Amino acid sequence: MSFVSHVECTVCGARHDHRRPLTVCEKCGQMLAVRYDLDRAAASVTKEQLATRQAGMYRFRELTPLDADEPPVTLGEGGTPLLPLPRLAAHLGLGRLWAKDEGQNPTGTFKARGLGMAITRARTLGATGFVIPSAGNAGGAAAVYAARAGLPVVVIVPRGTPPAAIAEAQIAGAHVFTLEGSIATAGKVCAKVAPLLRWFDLSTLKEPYRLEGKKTMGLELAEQLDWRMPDVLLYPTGGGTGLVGIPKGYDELRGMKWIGGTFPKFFAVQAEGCAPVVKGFVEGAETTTAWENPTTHAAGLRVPSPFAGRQMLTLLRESGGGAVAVSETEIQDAQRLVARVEGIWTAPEAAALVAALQRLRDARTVTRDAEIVLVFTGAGIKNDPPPLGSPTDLTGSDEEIVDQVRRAVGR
């Protein structure tokens, strides 16, 4: 069964029917979000019933807004590790640190949570296709899932968008164009081109259920540290779905009585070319404004106007975290950082944490005791990679290049 009640709107709180198509709120126009009868599922199932479940974001479903019938269009997502960096973490003088490595993914990145929740639950409302504005890897995701449900979809992303993500949303078969400006130019474009398509536009917290598959995160997180929360969590902030969903699924959990304790101190972390959260939050901006002109390498901070920046704000401060922005070097330095220490390459969204974690280390807003959480977001095999230095090319002899080898390595 569906444990569902109602959508509700996350300003005004003006109650949504769940069982018809939904963007915004019909009153004020702000973000849905879903809403269960968390009595109700926590007498449904238990924790131990929950691990023996197969892996994956659909085992928690009393928590997902799946109809009891309706069989979720997937590809295996969710279930991504918890690594330990132990390594990292002596290196930045800092005792428990965690890395939720979303690269892990089918598609290669978080955003294969969201784009299958949201085409899932699309699908069985009616939808017959898509249209979505991306930065790169939710077009990629967005193509993927459309195909896997046999429907069409219409991909928009900026001039520069990684060409693996280009790539992806081609080889699946979406309809890719590409425009000069950013994500919120190709949204703008979405928005008059859906109606007139009859096809269901999906651009981000424009409709509730993408946030559903990206709170799943913050039910893994629980589950892997035992059913409590970390003292912090970073996370790479764009359009912040994540950033809202995790949170989300935090209250939920608290709500069935399975965690209890404090929410984590959260913080946002963007670009120093884009960083329209942390502006905001500098300037106890009550929600954010549009960044003009933005930059940056990592392209999925590449967001100037998110819709969710006040629910953002918000949860910044009720939690008692913050907002930092980092150089597109440090971006660099930290991919090339987490790689040598701990053999991970990341995406340029996620090695932004590392940076950020220096930052609040050296300010000591972050102490060595703390149990901390960066969300790497996606893999680093689909970004061209930090610059590197040429390899070493052997010439000679046998015996020559296996002295060279030798020299090289200091051995």
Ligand SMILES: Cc1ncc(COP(=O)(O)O)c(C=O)c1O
Second form
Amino acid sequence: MSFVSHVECTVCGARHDHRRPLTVCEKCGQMLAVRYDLDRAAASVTKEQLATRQAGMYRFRELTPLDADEPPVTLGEGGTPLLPLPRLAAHLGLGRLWAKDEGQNPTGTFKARGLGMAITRARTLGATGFVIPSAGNAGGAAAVYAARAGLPVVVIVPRGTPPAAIAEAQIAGAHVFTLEGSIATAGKVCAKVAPLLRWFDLSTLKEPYRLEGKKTMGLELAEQLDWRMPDVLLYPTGGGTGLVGIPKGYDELRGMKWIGGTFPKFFAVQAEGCAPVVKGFVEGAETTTAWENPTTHAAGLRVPSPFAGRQMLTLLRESGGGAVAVSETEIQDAQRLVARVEGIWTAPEAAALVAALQRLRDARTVTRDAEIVLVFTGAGIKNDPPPLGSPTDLTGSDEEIVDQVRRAVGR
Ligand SMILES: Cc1ncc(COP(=O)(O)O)c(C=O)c1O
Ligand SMILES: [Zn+2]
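Structure of the form predicted in complex with the named molecule (previous: the form predicted on its own):
Let's see the whole complex now, leading with the same chain.
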């Protein structure tokens, strides 16, 4: 038996039966969330028992929506390291800084968690195929887990999506389509196509289980910081599943009395070319409004109208955090900086966090004594690198070549 008590609407509270396939609230059309019997979960496992379990997303079995005998569709996702960043912290004049390195997941991004969980549940509940609109990485992950489940999938991405994510979906046998526009345009096509194909629509937060996968980042973070929460947490925000998911994980651990204290200050980080959450936050809006002409090379941040705008803005305000937009140049500079000082070639979306952190430090919103976690959502290798110049090409005699190397390194 699972520890799920029910699924409820995050806006109107309507209860839904979790034993059948679910999308959005049947009453008001808003986002659903899985709720657990946390007392029973707490009585079933101890922290000591947890510590003996295998690493990975299903380590926290009591807080996943799987039935007791439900086999996960898995490639070993989760269990990513929380890396201390002492050299970057020193460079920035900050104290305690960590990155949750989600680039070490299968598929090279945190999308593996959400799609692994959603496809597991959908398959159990009878799905025979899938449809997903994506900025790239989610489509790649959906394709990979659908292949692992032996089921077909349609992936629709905007033109200009990073080629590695498209190739990842194609090589896994997905039906891949590109179109003019953004993930929002792709989402509209998926909403029309899914009922015709009778395949399940995996759009961000339009079913309740991707969130349960992303939530495991929060569960792991709590365990990795010895059952504390950091003071500040920065998250690169597109659709916002992780931003909603991490505090959901913390909340549930609080309900189990495994952690106490206050939430971190959550900061949503976006690109200046597509910043609906930052705009909504600055304007004090209740929810986000669609961003016209979204442009950024950080494809995962190119989400003009996130479905969970309302939930994200509430979280940012209630936690005392905020929202920051950074420029394309800042993102590229940060990507090179993180690789040079810590050896992590992180995705542009994740590098945006470092650029935002510099701004928060300059504004003294974040101080030296704060414990800070950056969620590095993906590996840089899935994207074109930032401009790096050409490597020096060695020519001439052996002696001349040796001389060129010595002159270039200055020794
Ligand atoms: C590498 C990367 N970071 C961040 C995001 C944004 O994630 P979310 O939709 O959870 O806000 C994406 C989404 O495509 C992504 O691929
Ligand atoms: Zn509702």
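By rigid core we mean the largest C-alpha set that fits within 1.5 Å across both forms. Residue numbers count along the first chain shown, from 1. These figures come from a predicted structure and were not determined experimentally.
**Q** Tell me whether D17 is among the residues that move between these two forms (Cα shift of 2 angstroms or more, core superposed).
**A** Comparing the forms between these two forms, which are aligned on their rigid core, D17 does not shift its C-alpha by 2 Å or more.
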